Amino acid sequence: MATAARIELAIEGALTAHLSEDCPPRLAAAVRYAVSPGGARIRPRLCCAVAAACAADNPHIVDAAAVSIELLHCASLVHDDLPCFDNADLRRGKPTVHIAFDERLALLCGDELIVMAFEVLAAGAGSSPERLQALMRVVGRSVGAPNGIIAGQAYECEPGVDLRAYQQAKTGALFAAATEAGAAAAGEPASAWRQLGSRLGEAYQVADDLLDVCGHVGDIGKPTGQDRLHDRPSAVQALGFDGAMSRLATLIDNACESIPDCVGREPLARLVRAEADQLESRLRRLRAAA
């Protein structure tokens, strides 16, 4: 089965298992709305790619890790869009959860997705206690303080912040979790894969900063100009457009160089570069059209 279809099937299985008929109907609807249809599913795809590079022998554990990462990502989007943060009205080309439902349900929806992520992980990897323990450490660290996505969101509440620290926590944490979780799901040491995820996460954040400047709602599915509007740290603000593009290319090179030795090292590096080439081409095209 193709990776994308496999991820969607695993996500649907998790939603079906956890959103039973006993669940408050509007909460269940809000959770489904936040998760489906998804975006590019970059993080779970990365998790699966690393697991494949490590010759993973248990697809159920890999799927649980990938779904857990994606549910946490969706939770972060729901909370990020709330009026107390970005007050965004569009996400993935449709009204944000607090617009489609209400602010109270959006808050609870994000909370439910976080809890569900750990339940999915425990259920899917419970047959291998050692791997589950490693995965819980990896995923838990990616969410909480001092360097997880909660810390990344909290940096927006500070009067001043180092750009790299902010981006590593807000975006890099889940990318690092994706690569580490892929390795841990395959029974390999997770820490060796952290650099790859961190660098890819920083690259993705730089690309997101660039899209915020040169993209438009119809193309990226969410409002643009948000960094300037909310006075948030931005690679474009710090380096300029060309400087940010150069930084993006450097991060991709560094990411590929950081891939540990494994049976699938070369195919994984080719996959990363192919994805990066598509992204860079899209950014140049949008910049030219702006």
Second form
Number of protein chains: 2
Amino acid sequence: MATAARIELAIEGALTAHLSEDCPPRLAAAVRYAVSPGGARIRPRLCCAVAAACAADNPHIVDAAAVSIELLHCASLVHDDLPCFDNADLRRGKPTVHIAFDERLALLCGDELIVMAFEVLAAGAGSSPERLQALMRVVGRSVGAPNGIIAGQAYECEPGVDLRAYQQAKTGALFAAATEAGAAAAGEPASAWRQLGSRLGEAYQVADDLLDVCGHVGDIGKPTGQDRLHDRPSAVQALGFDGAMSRLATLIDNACESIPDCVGREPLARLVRAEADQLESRLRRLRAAA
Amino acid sequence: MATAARIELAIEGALTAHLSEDCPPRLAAAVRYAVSPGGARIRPRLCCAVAAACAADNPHIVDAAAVSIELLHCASLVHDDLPCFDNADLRRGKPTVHIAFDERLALLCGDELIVMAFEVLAAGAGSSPERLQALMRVVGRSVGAPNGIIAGQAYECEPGVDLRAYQQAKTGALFAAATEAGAAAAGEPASAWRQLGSRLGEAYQVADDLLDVCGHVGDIGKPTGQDRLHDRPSAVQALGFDGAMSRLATLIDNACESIPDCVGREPLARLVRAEADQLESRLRRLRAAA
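Beyond the form predicted alone, can we have the form predicted in complex with a further copy of the same chain?
Let us now look at the entire complex, which starts with that chain.
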């Protein structure tokens, strides 16, 4: 089965398992709404790509790792969109959870997604408890303090922020978890794969900053110009458009160079470059149209 | 070491491990503030008491289970206190997290506590991966959908609510996790211990409803009269003061009868009765003074 379809199936399986009939219906609806239809599912795809490059032997564990990372990503979007942070009305082209439901359900929806992520890991790694422990370590670290995405978001509550530390925690951490979890799900040492995820996470954050200045809401499904509006640190603000584009290219090069030796090293590097090329073309097109 | 001191030490260990120097300082401060000084620590004490009754052989796993449950409890308090739910100013005799810090940090603080709870479990059950899986299942189920504390809180967002289902999820679930996790940490089958936790959770919720009508803020460290103010379902509203007191006594009887055969059955039953007697005396004293 193609990776994208497999990921959707695994996500649907997790939702069905947890949002059963005896779940409060509005909570169930809010969680489904936050997760499906999704965005590019870039983190779970990356996780599956690394697992494949490592010749993973157990697809259930890989699926569990990929789904858990996507659920944590969705949780962070729902909570970051809340009025106390971004106060965003639109996400993935539709009203944010607190607009479509209410603030209470958005709060609980994010909480539920975090818990579900760990439950999915525990259930999926059932046949291999020692892999469960490695996955829990990798995934937990990427979300929690001191360096995970929650800490990344918390930098917005600090008076002075180092752009690199902020972006590394806010975006890089979950990308690093995606590559590390892909390896851990295959029973390989995770840490060798950290660099690839971190670089791709940085690249993704730079791309997101670029989209924020040159995209339109209709192109990217969420309001643009938010970094300037909220006075948030941004690669474009720091480096200019061309500087940020050049930084993006360097990060993709570094990412590909960092891929550890494994049976699927070359196909994985080609996949990363193909996705990056698509993204760069899209950014140049949007910039030209702006 | 006495259980209470041991729990505080284990909690402090978890905080120190996660809130290291490179954690955003305000997030670290908010998390510490939410957890210490704590309340009665009744859930982790219950977890440790069950583990002791089961003659647990590994104190690290027991500590991890107890701490994880307390952190999840603290997370639920921080999020339930937020303006969109209870809008509470006071908790454990001091300003709530969103008052002492701000709403953003209260949101992230709750998220961080949920993640930390699972990280603590994974780290603590290191020497025994098969126990980790049992613990993850027990703890995850008590927090997440469809029947955990998040679902319990979500019943407040539904138009009509069954009092028993609401309280079972909102309070009973984490108590059930405390007893089940105590057994699982000792390597015993968890499900036999579910009944004890559920009954004690129901009892605790009834006691909380009673405190809400007859306590004063100075006695219980949080504002009283909240159930009526927020039009929340309550045992006192349904059964009256005496009816609720009688229900409390029945639940404690049922709880003690449900304790499975184990080496420490009798001491555990005595402990439960002693705590319940103290609580009932306190409620009668407060009622007389009201």
